[in-house]
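First, one chain by itself in structure tokens, the form predicted on its own.
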Amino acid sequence: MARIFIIGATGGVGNRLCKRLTQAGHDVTGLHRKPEQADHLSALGVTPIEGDIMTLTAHDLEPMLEAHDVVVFSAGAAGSGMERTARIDGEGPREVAEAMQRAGVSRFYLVSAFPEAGRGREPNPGFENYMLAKKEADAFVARSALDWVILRPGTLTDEEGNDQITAGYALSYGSVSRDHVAQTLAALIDMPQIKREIIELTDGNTRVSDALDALRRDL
């Protein structure tokens, strides 16, 4: 079993993934913002450790990633202004990537955004950062040393998963429930041979781990 530092803990995503990595029997911290929010991660099965990526550096976080072998970054600003966007965003998964590097621990996880995201509306300032700040931290973290998978959900639903998704390097824009997002970086993590990849994920039609079987093999 894996030791797993989820840094988006408390999110749509995140929680799911928690609940997810815990009953598989992973060793998972999460790291939350609000001092409230650590009964409820305990009652996950996840150790909680208090912190706020907009104002944690890499020296910050180094400590805390040390003597673990997984770090998931799924955190977002989620429209709360584009200063909080352009950290959480776009620095925070840098300064994860050097802590990272600093700790020894190898394998990340990214949560990102589909390239063609709100394409067909009307320009919006705010969007606009928000999409920059994921692909100046997509281009960060590719360009590292570390064992990182980049994952590109389409629009995110609270639809229940029903382990029907299509992933692959490029694909047509969709959406995609947040329980596939949870489940599908589940398997990733007991994916190990699927690495330094970027990959696009959308509901569909093929269950989730032969959808990264088949990934797996074109490697």
Ligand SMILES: NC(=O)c1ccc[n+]([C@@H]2O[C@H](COP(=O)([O-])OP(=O)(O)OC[C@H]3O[C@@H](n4cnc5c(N)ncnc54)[C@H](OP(=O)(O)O)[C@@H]3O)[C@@H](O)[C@H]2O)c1
Given for the second form:
Amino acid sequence: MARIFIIGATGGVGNRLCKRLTQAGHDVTGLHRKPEQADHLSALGVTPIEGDIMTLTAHDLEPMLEAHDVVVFSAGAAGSGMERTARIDGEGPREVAEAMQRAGVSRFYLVSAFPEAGRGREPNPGFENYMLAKKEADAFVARSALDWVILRPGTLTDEEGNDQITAGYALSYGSVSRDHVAQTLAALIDMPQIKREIIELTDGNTRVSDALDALRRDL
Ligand SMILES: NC(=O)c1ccc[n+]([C@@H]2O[C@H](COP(=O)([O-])OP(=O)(O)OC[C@H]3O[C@@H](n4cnc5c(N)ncnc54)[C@H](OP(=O)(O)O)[C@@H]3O)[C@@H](O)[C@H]2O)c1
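Having seen the form predicted on its own, can you show the form predicted in complex with the ligand?
Complete assembly follows, chain above in first position.
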């Protein structure tokens, strides 16, 4: 069983991932920014640790991440402004990647976004800033020596999952349920052979385990 640190543990994807990982017997720590979120995480069997990605540096994160095997970054500014997006979605993963290298933690799962997201819509500076932040974070992590996986989901929905996805290196754009994102992350964590890969994800027609087995066979 792995010791897993989740950044964004209280979010739509992160919360679903916490449930799956604790139920599978993993030892999970969840970062939260509001004191009142601690009880909810504890009730899921997650060890809560308070911190705000707006201000946490690699130096602050290093001791938090020590003694973990895996880090998941599924935090996001969720449209709360350009400055917050640049910091949380853009610089956040970079601070985390640096902290992991200092702490000797090698396995990093970063939730990013499809580069094609928003195509066909009116250009919007806030969205452009978001996409730039995601891409810069991906580029930084992909250049690192970590055993990273960058997962790029399509538009997220709250549909109940049915274990039917499409996962690949280059997909047509689509939507994907947060449940499927969490299920795919949990399955990837159980497949350490898949590493240093950027994987796109939508709802589809292949079971999660089969879709990831096919990717693993391609390696
Ligand atoms: N929406 C989409 O269609 C879409 C598409 C592709 C990729 N994504 C990405 O997928 C990821 C997961 O999305 P989601 O729907 O699960 O997001 P979400 O529900 O908005 O959750 C975001 C998480 O980040 C945390 N967070 C925000 N600011 C923080 C801070 N300053 N310090 C620490 N934690 C902070 C939130 O904490 P609180 O609970 O305190 O708010 C929450 O746990 C995000 O990275 C998002 O950008 C989204």
